[in-house]
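A single chain, nothing else alongside it, follows as structure tokens in the form predicted alone.
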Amino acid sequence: MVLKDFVQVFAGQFDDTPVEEFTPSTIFMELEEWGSLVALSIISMIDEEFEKRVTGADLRSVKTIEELYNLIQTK
């Protein structure tokens, strides 16, 4: 999966945030809708799409969607 596609799948985990707000440089934890349920959805999506495991600590260690994508690539 390329970064552009990852951004779209990532955006799909949010119900109320417009998709236009999601770019590789989006600081996802600053989004109004961000919370523990969305974080769990992201972790689940990564497990399903990439067959890789990330933890809450992994999510907290990155700021942008691109940084998360790059982290997944290293696992």
The other form holds:
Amino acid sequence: MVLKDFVQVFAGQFDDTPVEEFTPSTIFMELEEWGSLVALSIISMIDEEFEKRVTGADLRSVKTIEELYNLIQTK
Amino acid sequence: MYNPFSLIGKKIFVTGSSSGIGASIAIESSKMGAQIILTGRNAVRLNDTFSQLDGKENIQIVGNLTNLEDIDSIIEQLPILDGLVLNAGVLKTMPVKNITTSAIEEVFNTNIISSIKLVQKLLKNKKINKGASIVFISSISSFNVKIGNSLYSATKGAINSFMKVLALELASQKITVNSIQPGFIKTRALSSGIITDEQLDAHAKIYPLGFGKPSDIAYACVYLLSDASEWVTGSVFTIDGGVTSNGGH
Ligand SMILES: NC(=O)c1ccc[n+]([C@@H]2O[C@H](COP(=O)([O-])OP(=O)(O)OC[C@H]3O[C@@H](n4cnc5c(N)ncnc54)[C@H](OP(=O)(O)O)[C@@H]3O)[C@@H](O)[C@H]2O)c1
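We have the form predicted alone; now please give the form predicted together with the partner chain.
Full complex below, order starting with the chain above.
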């Protein structure tokens, strides 16, 4: 999956935040909707789409969607 | 020596005994005198448990409980049982909207459907002795729920309901059927994966007695497998270091 598509799928885990607000440089934890349920959604999405395990600590170790994307590639 | 909790002379089959709680149940039961039949998918870890058992007549059978052929072959190799512990289980966390068919199948097949099939076939093949004990390992997640655990909680609730009906049906044969629902026990299932050490430390604080050890569950299981519990059936035992009395969150 290329970065552009990842941003789309990432955005799809949110219910209220409009898709247009998401770019590779979005600092996702600063989004108002961010919380433990969205975090679980992101973790299970990455498991499903990439067959890779990321942890809550992994999510906290990065800031932007692009950094998360790059982290997944190193797994 | 006087010991109403002795398991001497009993043949006990423990699923998911290659690791964690199941391994501890098998080891402690063997120390109480039982002959143990172990099963799990991972032959290396299964053998590691096997090497820790007391006694010379123990058996280990490698198999995948989500595979019907494996279930049949395990049953063929089993002697007539005095104890059955249905402990194998997996935890998968995801919000309901991200549930996949494969996750439903993995969690339900491992945690409840395989146990139903095993019990059904063991009964049909007359491999459970009169006066035997059956113990299911459920979880406080059956009622003390957390976001992301819908599949897991659903299977653990199903275990408790299934257990009660089975208890009624087997009472005439003096077979007792109960479940134990543990709180957090540090095992492979929960010490790897998406939970971090900091999250664990924060979670430990809500446990009045701290987290449990596998043996904390095994000792309760020994009681339920022994003749001391011959009048105990259809009961759910919460063993959780006090967490659900503490509001549970
Ligand atoms: N740890 C806790 O805090 C906790 C709390 C409440 C309830 N429980 C329950 O306690 C039970 C044991 O958990 P645990 O913490 O000891 O976990 P664990 O260390 O991961 O052990 C799980 C066991 O289940 C076996 N297993 C899993 N899938 C299987 C399959 N398809 N076929 C055959 N065996 C399979 C595993 O063996 P292989 O990998 O070798 O197949 C392993 O022996 C589970 O039912 C769990 O839900 C645990």
